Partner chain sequence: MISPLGLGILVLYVCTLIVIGIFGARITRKTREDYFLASRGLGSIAVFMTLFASNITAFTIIGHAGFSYQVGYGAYGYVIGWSIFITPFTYYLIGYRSWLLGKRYGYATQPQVFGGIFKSKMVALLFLILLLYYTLPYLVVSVIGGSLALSTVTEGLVSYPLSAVIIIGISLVYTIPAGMRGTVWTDIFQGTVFMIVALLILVAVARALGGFSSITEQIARSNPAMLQRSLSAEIAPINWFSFSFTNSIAVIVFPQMFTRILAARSSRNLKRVSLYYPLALAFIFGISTLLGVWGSVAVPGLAGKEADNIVPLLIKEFLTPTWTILGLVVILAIVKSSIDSQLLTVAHLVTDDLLPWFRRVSSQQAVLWGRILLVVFAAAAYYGALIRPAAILNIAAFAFSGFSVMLPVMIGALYWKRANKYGACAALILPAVMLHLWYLGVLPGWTTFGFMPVFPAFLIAVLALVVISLLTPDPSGEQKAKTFDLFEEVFR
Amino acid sequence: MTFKIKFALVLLIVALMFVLHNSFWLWELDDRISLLFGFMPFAFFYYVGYALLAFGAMRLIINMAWPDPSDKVLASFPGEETVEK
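The form predicted on its own, please: structure of the chain above, on its own.
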């Protein structure tokens, strides 16, 4: 994947997470929905799901955007001749 595509995907993920974090649609919806599972408010359930989604999004962003170490850095570790990708 090229740098431009990776950069566009990272920007898209960040924008999506921003929109989901500003949950203005929950303001009235939370009042209309009773407790989930008998004890959990809907907004709390939403943010638990959001936190899990944020974890997955950050893992994806790090895997896409983190640069591979250079050969000079890899050579500085003794016993590490090859790197599996």
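Can you swap the form predicted on its own for the form predicted in complex with the partner chain?
Only a single chain is listed, so you will not see partners or other molecules.
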């Protein structure tokens, strides 16, 4: 898979996360199941779940489209003394 395709998938993940954040149609659940398990407010729990999802999404993005620089690239970085000059 080329980086362009991987990056397109990353943008898809971003779009999905944005939609899940702006999911106004789910707001009615605040009333219908206001207390999950009898004690957890849905509006609060949703974002606890969202944080775990964000963790998963970042893991996916890192594994898929965040390459480390190769040794050759790292070797091309100047040292601090050169930068200071």
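Numbering follows the first chain given and starts at 1. Everything numeric in this text was worked out from a predicted model, so none of it was measured. Under this definition, the rigid core comprises the largest set of C-alpha atoms superposing within 1.5 Å between the forms.
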Examine R32 after superposing the rigid core and state whether its CA is displaced by 2 Å or more between the two forms. yes
